[in-house]
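A single chain comes next, written as structure tokens; it is the form predicted alone.
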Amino acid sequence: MRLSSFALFFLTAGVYMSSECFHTEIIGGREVQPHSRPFMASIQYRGSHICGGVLIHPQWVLTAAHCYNWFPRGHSPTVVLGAHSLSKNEPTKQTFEIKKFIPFSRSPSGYSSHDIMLIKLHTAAELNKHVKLLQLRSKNYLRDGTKCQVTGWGATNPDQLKSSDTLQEVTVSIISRKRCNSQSYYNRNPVITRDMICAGDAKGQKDSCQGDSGGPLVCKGVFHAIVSGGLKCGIANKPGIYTLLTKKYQSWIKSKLAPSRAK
């Protein structure tokens, strides 16, 4: 299935995927303690939670590109920063309109090429304790088995795909571009290019899922990736697959803010 395409399964808010879509939700993971994670944004549809981003800057957030064809034309979701619960009634919460969205490419090639997508907010966050910016700092080298955390709001069970009320964490590893491409794996159905990465855990216990899509995958501390998209949930060699904050991302997205801070 195509990621490009998985999103015409997606007809409302309140409908969800067969654990045979593309994954982006948290399994084998643990809530974080609240407002630890001051980055994360909830972009949502009607109150419900669809997809997560990261706030990069005061009025841009990072997300995934295909969570734009998630949302009824003429139907703007909005972006709530500074949440844990996310039907708590939380004094912490910013919530904002959307003034545009920027994707990569409007018209991406491929399974998930270039899935990442910005986001400039109506008017800027407030920074605080509980609203901060995750900084661009990727170095993009991922060695095989390194431990990286991916964070969001996505269901807990692959067999009941529903969001999350509180914010999720799990550990994953990465897998080499070359294990990923492999008959065992994915065998280049998607191919995973050098603008991706896998991550999963080899037992299929600990992943991202359906609801995750555009959350921050950090390894050591530095933010390197978004959650994209994978096959079915929690499946061992079928890792999660995520977009790789390359050069070539990281300088789109310096040109596109750039005006913002003129401004």
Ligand code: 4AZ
Given for the second form:
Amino acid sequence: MRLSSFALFFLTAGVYMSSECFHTEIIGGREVQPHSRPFMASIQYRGSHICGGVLIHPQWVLTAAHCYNWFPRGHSPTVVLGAHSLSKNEPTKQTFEIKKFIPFSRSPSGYSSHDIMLIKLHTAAELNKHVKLLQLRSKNYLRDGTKCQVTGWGATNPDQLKSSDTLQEVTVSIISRKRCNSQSYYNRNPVITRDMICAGDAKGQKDSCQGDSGGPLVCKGVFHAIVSGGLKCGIANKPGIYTLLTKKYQSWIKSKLAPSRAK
Ligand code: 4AZ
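Next, give the form predicted together with 4-(aminomethyl)benzoic acid (4AZ), keeping in mind that what was shown is the form predicted alone.
The complete assembly is shown below, putting the previous chain first.
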């Protein structure tokens, strides 16, 4: 039987569309315009991406405290700024050794609480078109359903936890603390505290994933939270869990960045 060109057209279009529609990025997101998120940092260990981070001062990156556990002793991790593709030799990249890690709490009190850490770079970054700061602002009320963007080089396939080569972003919706702690969501395991917030989508098709930790959640242009974790990725009712940049964390950051302090 001869396949008519008409049928062939639909067959080809169908295969193309299904790969386009169902091959997910971050989880369910898309590649950003290169260098359109110039505050993004990639924290790497022996050249492999481990966690995301946000440049908040020329010499300081904000990330998740649990990222520290991924660095075996002996080798020093590095911070890469100005990147889009992790594998390409981009002239916009600036790579830094790390001077010190300052987790909010030295003794992590259970799963995911106080999951925030400052990283001091060995030298200050050169701010330019491709490397910029993301300002911290002291607003932190987020209404249920608010749409936010989460950005990172984390896994794009929940079943194959491999980092993305290019920077990805997805829009997720805020899930109130009450709803996220309810029986049908995390059922208080872990407890979503006042320092945390959940975000996802109803079908679980949009989410952050492994390697996105430490990256930003930006809502209406304001940097509100950082990726902390969650149960696996892309599961409805098990949304991503984020560390909220509450007043408490913002004052802690200010105190650590204050130039008069001995660091
Ligand atoms: C992780 O392991 C991780 N689905 C990050 C985000 C989420 C789960 C795990 C949220 O870094």
